[in-house]
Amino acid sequence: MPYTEILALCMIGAFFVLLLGGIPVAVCLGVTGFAFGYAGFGPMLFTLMPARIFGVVTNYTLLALPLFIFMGIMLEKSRIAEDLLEVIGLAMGGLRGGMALAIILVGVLMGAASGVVGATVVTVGLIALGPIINRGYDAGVASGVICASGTLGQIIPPSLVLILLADIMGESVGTLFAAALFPGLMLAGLFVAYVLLLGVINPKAVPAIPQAERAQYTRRDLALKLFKVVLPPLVLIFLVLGSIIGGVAAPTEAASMGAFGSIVLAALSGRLNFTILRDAVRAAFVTSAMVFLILIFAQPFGLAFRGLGGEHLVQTAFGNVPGGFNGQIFFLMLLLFVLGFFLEWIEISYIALPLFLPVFLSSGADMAWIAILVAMNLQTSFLTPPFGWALFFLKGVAPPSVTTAQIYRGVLPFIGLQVIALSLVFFFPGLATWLPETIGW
């Protein structure tokens, strides 16, 4: 082997190694690219280093990605999704696991119209997780259906996993936002047939909401809150995602007007003043930056991994993998599944990802199916354990009561369940080809 492709496979190591270490994930990337490139060829290497840079903050495509992140913070911290949770919990509380339909739903909504994960989380955890046990619901149960709505966001346009996967994969936001349409919805029909059928099975584990607590609205009542509090956002989502893959507006475009949507939606509910802006803009500002940090400083890992023959040696590993194309393909999901358990979306996107896509684009593969296949599977990372961010964002705000054993417990069926859901998508290309292909993109 030669000695470049050794030094490829020690920087591989040795930021695996800092990084259990506790040191953060751009420094990780910046000090292992810039340490053995150098090594390997000296400064020359990093000649087309600020070009690289330069065209990391100057993509278009990614102004995209504060704002949806502004839009998601803002819907938060207007407490929309407390009123739809409400809203949709009392028309379905008749249902055994009622609730848990209406967290589902919410998951959906707030998926749709900001894709932020953290935040569904911690917002539906701090005003249901609780509520929702003391009315009966098992606790592992509750745990898994608030977390697993949660990563909704993930794969429901617009999602920043979407964006991100587009500039690493060369595909439009358009094309992406289309092909993960059915797919994301598809997941989270799944989920609620899941719910549905615990109702019927263990009905103890997801009751009904009283007669009595539901009986303070009429029907009359109940449809005026539920247009009041339902369609707002149902039209901001239709503003945004038909504006992007109806190709009206770039998904630059349909940001920036969905941002300004989520001020609007703030103000309508009477909970918009200067304290809220001002939260929602630095929230929005420190977790964009954190991004674009790992953006920028995955450049220099990038080139010097690809300098040093390490995309050659990806390749020619990839070839000996047996089954063809479809063994590749279960390799790299298997491969992105096990690093799920350990590494963020983010870091998985931007240091396993980049490794093996020459091999696909190759193939002839379709890059917009495969960007699917990717982000699903990128989605089980925030519920595997022992790192599962939804685990952590949940414990954070969950009542004492509630052990992390029971969360971990909870979450188990809706791995499965993306597990199913991504084996679907696997083996029937359409559900992510076909809305792209029909509308032309």
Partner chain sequence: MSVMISRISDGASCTVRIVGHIAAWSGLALVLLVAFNVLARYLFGYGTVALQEMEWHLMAVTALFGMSYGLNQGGEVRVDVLYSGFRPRTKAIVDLIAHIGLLAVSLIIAYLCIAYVQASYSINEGSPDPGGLGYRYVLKAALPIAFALLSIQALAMVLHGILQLTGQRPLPETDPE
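Under this definition, the rigid core comprises the largest set of C-alpha atoms superposing within 1.5 Å between the forms. Residue numbers count along the first chain shown, from 1. From a predicted model like this one, the values you see are computed outputs, not experimental measurements. First, how it differs from the form predicted together with its partner chain.
- Once both forms are fitted on their core, a CA shift of 2 Å or more is seen for G72 between these two forms.
- After superposing the rigid core, the C-alpha of F297 moves by 2 Å or more between these two forms.
- After superposition on the rigid core, displacement of the C-alpha of L424 between these two forms stays below 2 Å.
Can you now output the form predicted together with its partner chain? The one shown was the form predicted alone.
One chain, no partners, no other molecules: that is all that follows.
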């Protein structure tokens, strides 16, 4: 094995040691990237660093991130979101897990509006995590539901992952969007089933609102309250989704309708004043920047992994795979999963997919089906501890009382559900291929 590839392995090892030692994520990425990159290829390649960073901060498709975060903060600061979850909890009556179901629904709807990693996790985390923990939800379960629902946006179209995969795999974006619809909804369905099951086997983790409190409201009170509180956020989601479907805005810019709408809503509810606006502006600034900080500091790491020839490690491993086509699919899934432990998904797609493409093309398998398998797998990698984007993004906005360990524990069952969904798509390819074939895309 060449010296540089050994360095690449050491870099990954050092990254994990620093990460577990409690060094902030961004610093781990930046320091190991520069140190091992310098040892491997000297200073020259690092002159590319500014170009990579400039590329991140001017990447048009990331616009949805600050826009959705702004919307989330505005909803939080104006306490619209808090009221919303409360009323939904009340309306669900004795049903345990009601508020978690509401979060899954919000995840699906926001997922249908956006496809940027982190946008939904951060937004829903901001507005929902604190309130449902206050309502007695187990912090781990609450975190798991939010992370998993937040990453649904990666598989429910439109999605950045699917757009990139379409590019790499030579499929049309429309075909992949159509192929992803049922698998995405099926995954959401599995989440719902799990939450309902949890309500039966572990009621303390997902409590309903106490009977005494529910009794304070008559049905009419509740219906009125529901209408008053649920309507505004529904309008926001309708603005975002509707502007995409109605041809008013392209997917990325549609997020601005939600953000702008949230200001208008806060103003209409009479809760907007300069202090609230200023606080919201500052909080949104901090939250967006913390997401960008990680994306920016991932650049030295990604560059070093490339420069050290890290993709050769992957290539060599691939050369030794036994077991024909299914063996190779299995290996690809395993590889994506493992790479997801330490690389961001764009880097993974670029490293792993070109290796496998020739094999899949010559096998005659449906590429849309493979793309959906890959997309679901990448989505899982957002959730896998210790390095999962969704986990970091949620940690960034979680109340200080929520620990990383709780988040890790909370996502594990959802990773299991993802694996089940993935197997279903694998054994029943029609889940992915039926819709695009039927509508002729």
